[in-house]
Every structure is written in structure tokens, then in C-alpha cells.
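Okay, so here's just one chain, in C-alpha cells, the form predicted on its own.
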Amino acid sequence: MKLKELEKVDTGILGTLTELGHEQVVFCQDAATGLKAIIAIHNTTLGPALGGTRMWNYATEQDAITDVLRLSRGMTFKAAISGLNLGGGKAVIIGDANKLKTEAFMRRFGKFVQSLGGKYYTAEDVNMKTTDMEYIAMETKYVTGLPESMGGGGDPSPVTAYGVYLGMKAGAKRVFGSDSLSGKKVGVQGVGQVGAHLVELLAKENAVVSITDISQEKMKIVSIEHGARPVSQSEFYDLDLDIYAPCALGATLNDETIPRLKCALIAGAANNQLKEEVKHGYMLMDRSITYAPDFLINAGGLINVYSEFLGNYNRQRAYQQTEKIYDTCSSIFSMADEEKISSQEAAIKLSEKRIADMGKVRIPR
């Protein structure tokens, strides 16, 4: 699977499946409760795929398409890179989460999930609670992020927002010479649940941190917790930062907000932040900014679901392994400085590499 372009993809739902690698999609609807979801399996080499389900009023069902798209085919690269014997998937459920979510709605998802017959692994995700996948439950086996009384893992935002932390003192390493945050100005895009715990990090390291996100009252909050400057969404781009935590959604790195950054790092908690992974990585590069990919900082809460579905789940178990991402960022960085290649392509080959590795010793099923 080679390095491309993925907005450039226009073969028809097939080929694009053919390009981009995925194994099988499926659509899912029921009129009953106003249910639409796309389940997308991107790739079961290293096992079962695992990924959360997102619920998002999209604008079209394309967009949804293409979310969950570029959504699970990140879950294979993050659950490799990660040293994880799982594979790569991601859902997607179309609507309004505060007028559709019901019990029988949840529960009927959780019926399609369950069809699939373990090949996929659902979690929760944008506008999921660890209440929805209770209801989930109730359908299937094949869910993790339960609640901890349950004997899951509960909310798994900490343990993301720990990686990206320490992806992001790695960066520092790198570009500052000492990874500690202390005095840096880090603005952070998105204090939803991650980013209100990688503000919390922050702020004990005495980094100064000002924050955005379209919730004036999360910008609040936040801001009164940990003493965070607030800044609006249009002037956020323009600030004179040291580091840019994007921890929103995806695609916030792009033809238009590139020229504006002025910052050394990127190291934020957001999916796909690249819009374009291969011309904006490397227009990143010709900034001299430094890029710490995100499936790979952001793994942290993939890896405390993968404690959950190895069973007896143990939260420090999950965080000894995020530990990790340290030093694999910094191998991603001397890789890419090597090879005179973008960090996210750095990162993509090493995790093809295992997905290649390991697929010519695991048994076939």
C-alpha cells in the first residue's frame, strides 16, 4: 500500500476500496430508529479490527463515506505502530447524537455489530459515551470502552491524552533540545475530552497553554481549571505559538492554515490532521515545522481498549504501554531525518512494515 493522496481517490466506492486497501464496508440502516451507520474493516492482518464509533451530523452521506474511510485505514497504521495484534476499523453513524441517540437506537447498532461476527470491535468515540456502549452491550460482545464497574476500561480519553503528551515532549526533544514544556506556548484546538486532560498535563508542567473549540462553555471551563487562555476559532491559527495541539477533528492542516502557523511543533490528538498526508506533510517540512503523526501519539486510547479486549483489564498495564510512544516518536523522527522523507510517511512504512512482517508468520484462519 504506497503513500497517497486521498482526496485524489474518484474510482467509484470499489475502487476506492482497491485503492485505499479496505477489506469490506458495510451500510447500515433502520427506519424504526432513524439508524444510518457505515461500518468500515480497513485491515485484519495483525487481528480482529478495533475502532470507535464516531456520531456526527455530516453534510452528505459522501462525507461520511470518506470519514470513515480515512478513519479505519488510520486504525490499522495505529494499532501496528503500536506493537498491537489488532487490525483496523472504524464506524461512523449519521445524525444529530442529541435528537437520535435512544436505547433502541444504540442497541440496534450494536445488532449490525454483532452480525459481523467479531471481525470488527467497536469503542466509543466523538459524541459516544461510555453509557452508549452499555446499550451496545446488551447486542453484542464486541464492543470495549465499558464502564468500569463492568469490568472495562472505562473512559479511555486520559490515557490518549497521556500519549499525545509524551509524543509531544518527544517533538520537544527534538526541536527545543529538552523535552520539558515548561514556558512553551502550546495552543490547544479542541478541549473536548481529550484536550481538557492534555490542558491539564500542560498546565501541571507550567506550559502556557490558550485554547479554542466551538463550545464557549467547555472554553470556560477550562479555562477557569487551569488558568488556559481563551481564543476565538478565527484568530487561532494567527497565534505566535511554540507548539499546535490540534485535538478537534480532522483536516485542520491544509493549503489555507499552514502559511499561517507559527509555531516549531505539531502534536495534538485530532485523526487525520493532515488533509492532504503526502503534500501537506511535506509542505510541513519545507516550513521546517515538525510533525508528530497522529495515529501514533494519539494511540493511547486504542491501547487502553486493547488491555480491555485482552481481558482482566488493567488501566496501569495500559498506560506502561503508552509510555512507549515516546521512543517510538523519536525513532520516527531520526527515521524520517534519515531517510529525508515527511515523519507521517516515516510512520506509515514502519507500520506496513510489521503489517507485512507479521502476516507471513500468522497461521491463516
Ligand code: NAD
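Numbering follows the first chain given and starts at 1. Note that the rigid core is defined as the largest set of C-alphas that superpose within 1.5 Å between two forms. Computed from a prediction, not measured in an experiment: that's the story for all the values here. First, how it differs from the form predicted together with this ligand.
- Positional change of Cys28 between these two forms reaches 2 Å or more at the C-alpha, relative to the superposed core.
- In the core-superposed comparison between these two forms, Tyr319 has its Cα shifted by less than 2 Å.
- With the core superposed, Ala97 shows a C-alpha displacement of at least 2 Å between these two forms.
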Second form
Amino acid sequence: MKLKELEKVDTGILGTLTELGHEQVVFCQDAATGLKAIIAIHNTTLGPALGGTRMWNYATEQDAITDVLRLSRGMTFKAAISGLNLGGGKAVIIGDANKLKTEAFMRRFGKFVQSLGGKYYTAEDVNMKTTDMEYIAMETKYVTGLPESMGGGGDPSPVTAYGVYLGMKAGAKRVFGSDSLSGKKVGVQGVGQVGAHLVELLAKENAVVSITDISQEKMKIVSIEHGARPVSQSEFYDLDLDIYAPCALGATLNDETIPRLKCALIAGAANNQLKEEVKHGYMLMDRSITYAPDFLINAGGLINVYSEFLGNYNRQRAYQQTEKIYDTCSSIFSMADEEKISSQEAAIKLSEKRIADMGKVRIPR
Ligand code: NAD
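Follow the form predicted on its own with the form predicted together with this ligand, if you could.
Below is the whole assembly, all chains and molecules, this chain first.
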């Protein structure tokens, strides 16, 4: 698995899979229900591939392929660096979630998941609702992240937010010499499930929090509840901050935004924050901005699901395991300094090392 920019890979689908190290990609279509889905299994050395199903009205099929390949690869690294015995996978369903989803549509998707015989476990992701997961679970046992009412672990976002908060503290220790966030100016972009919980943790520690969101309503609620200052999206990147926490969408660290940022640390929940992981990882380094790798610090949700996957869900244990993010993050910063590489590259190296080491052990599946 080479650290390579997906955008620059242009060798056909099998060439791309070889470059990125994917084991298997399954294209699913069902004319009767109108289902079109792609399931990507990146690496199963550590265990079955686990990752959520996302439904999105992709502009092109290539966009869907790019998304599922990037996301599944990220899941491999996330599980590996978190010490979980899971591989990386992801599924995307192509189309308008408001128009296409029916019981038959979701159950047909569940059948495709079941047909993989446990090599891939699915979970909830963007545009998947509890009822959709209920339908999927009628057709497959290979599903996790279920609501508490269905015997699952429930909403993972508080655990994710806790991990991001600890990753942010580890970053603060490196950058400011202390992991206290009291008085630190933190900008949280996106106050949805994770962002809102993160703001709560920051407010408890007396950080000075600014927030932005495309939803005025969410901004208003979080601002009132936690005393955070709402700012418009357009002014957000120019704020004078100590810490920027991307908690909305991916690719917000790019050619346009990085030169504008006035912060010393980036630590947030969004997946794939670096638009191009090599180029933008090093651009941040050049600007002396410390970056806490997203797949490391947002792993709390996966750790929560893992507890459910083991068959004995225990939220306290999930929180305890999430606490390791602080130390792992500190090690990554030291490794990046010693080897003069970006923190993203260091985190990927550490993940790949665990996969290679455990590959020798050959964990029975
Ligand atoms: P969410 O949908 O609840 O929240 C996202 C928020 O971002 C929404 O309030 C939305 O209005 C806002 N938003 C969208 N576009 C925006 C923009 N351009 N500018 C500002 N705000 C914008 O999602 P979430 O569950 O809170 O997850 C947030 C991010 O963290 C996502 O990227 C998700 O993939 C990632 N993540 C979430 C979890 C989890 O446990 N929920 C785990 C790992 C990673």
C-alpha cells in the first residue's frame, strides 16, 4: 500500500485497486428495486472489513468509486491504528436517498452484504436511518452500529467527540506545552452530532469557541446551550484561532484554505480532511500547523461499534479504549518529528506496520 494520491492514479480500476491495496470491490445492481451500490473491501488482514454504508446522489459513477475507495482505505488505517482486529471496508449506494429508498431496496442491499459471508460488516453512515438499518438487518447478520432498541451500541457520536477532544489535547500539549484547552480559541466547523458534543466538552474546559454551520438552526441551539460564538461560513477560514476543528465535510484542507488558516493546530472529526493527503499534509507542515490525523482521532465511533461487534457491548469499555487516542497521537507527533515526515504519513506508517506485523501472526478469521 503506497501513500499515493488517488486523484493522480489513472491506470483503470484494477490498476487503482493495486495501487491502493484493495482486495475486492463488488458492484451491485438490482433492476427490480433500482439499487446500485458498490462495496469496497480494502484489507482484511486484521479481521473482517467493517465500515458504514453511505447513500449519495453522486454526479458521476467515478465519484462514487473514488469515494468508496478512499473511505474503505481510511477504515483500514483507522482500525489498525486503534488496535482493533478489524479490516477496512465501506459501501456506497448511488442515488437520491429521498426518492429511492424503500423496504425492498434496503433489504436487497442487505442480501448483497449477506452474500459476502461476513467478509464485510456494514453500519450506518450518511443518509442511512434507523429504519434502513432495520431492513438491512432483516437480510444479513453482518451489520453493526445498530440502535440500542435493536440491541446495538446506539449513537456513536459522543464517543467520537471524546476521541477528537483527546486528540486535540495531545496536539495542544505538543504545540502550546500544556494540554489544557482553557482560554484557547477553537473554531468548530459543523455542529452536527459530533461537533455539538465536542463544543460541549470544550465549553466545560473554558475554551473560547466559535462555530459555523450551514444550518442556522443548529448554530443557534449550540450557541445558546454552550455560549459559543456563531460565525458565517465565509469568515470562518479567516478567524484568528489557536485550533481549527473540521467536523463537517472532508477535503476542507486544500490549496485555497491552507494559506488562509490562522491557527497552530488542526484536530477534528471529519473524514479525509486533507484534500490530497501527501501534498496538503506537507503544506501544513511548511506552515508549522500541527495536524492531528483524522482517522486516528475520530476513531471513537469505530471503537464503539467494535465493542458491539465483539458481542458484548459495553460503552464504558468503548470510552476506556478511546482514551488511548491521546497517547497514540503524542507518539505520532514524535515519530513525525523524528522522521521529518507529515503526521498523516506517520499515522499511515504506524497503521501499516501493525497490519504487516499481524499478517505474520495470521489471525484466524
Ligand atoms: P452530521 O451530519 O450530524 O453533522 C455535520 C454538520 O456539518 C451538519 O450540522 C451540517 O449542517 C454541517 N455542514 C455541512 N456542510 C457544511 C459546511 N460546508 N460548513 C459548515 N457546516 C457544514 O455528521 P456527524 O455525525 O456530526 O459527523 C461529522 C463528520 O465527522 C463527518 O465528516 C463524519 O463523516 C465524521 N465522523 C463522524 C463520526 C460519528 O461518530 N458520527 C465518526 C467518525 C467520523
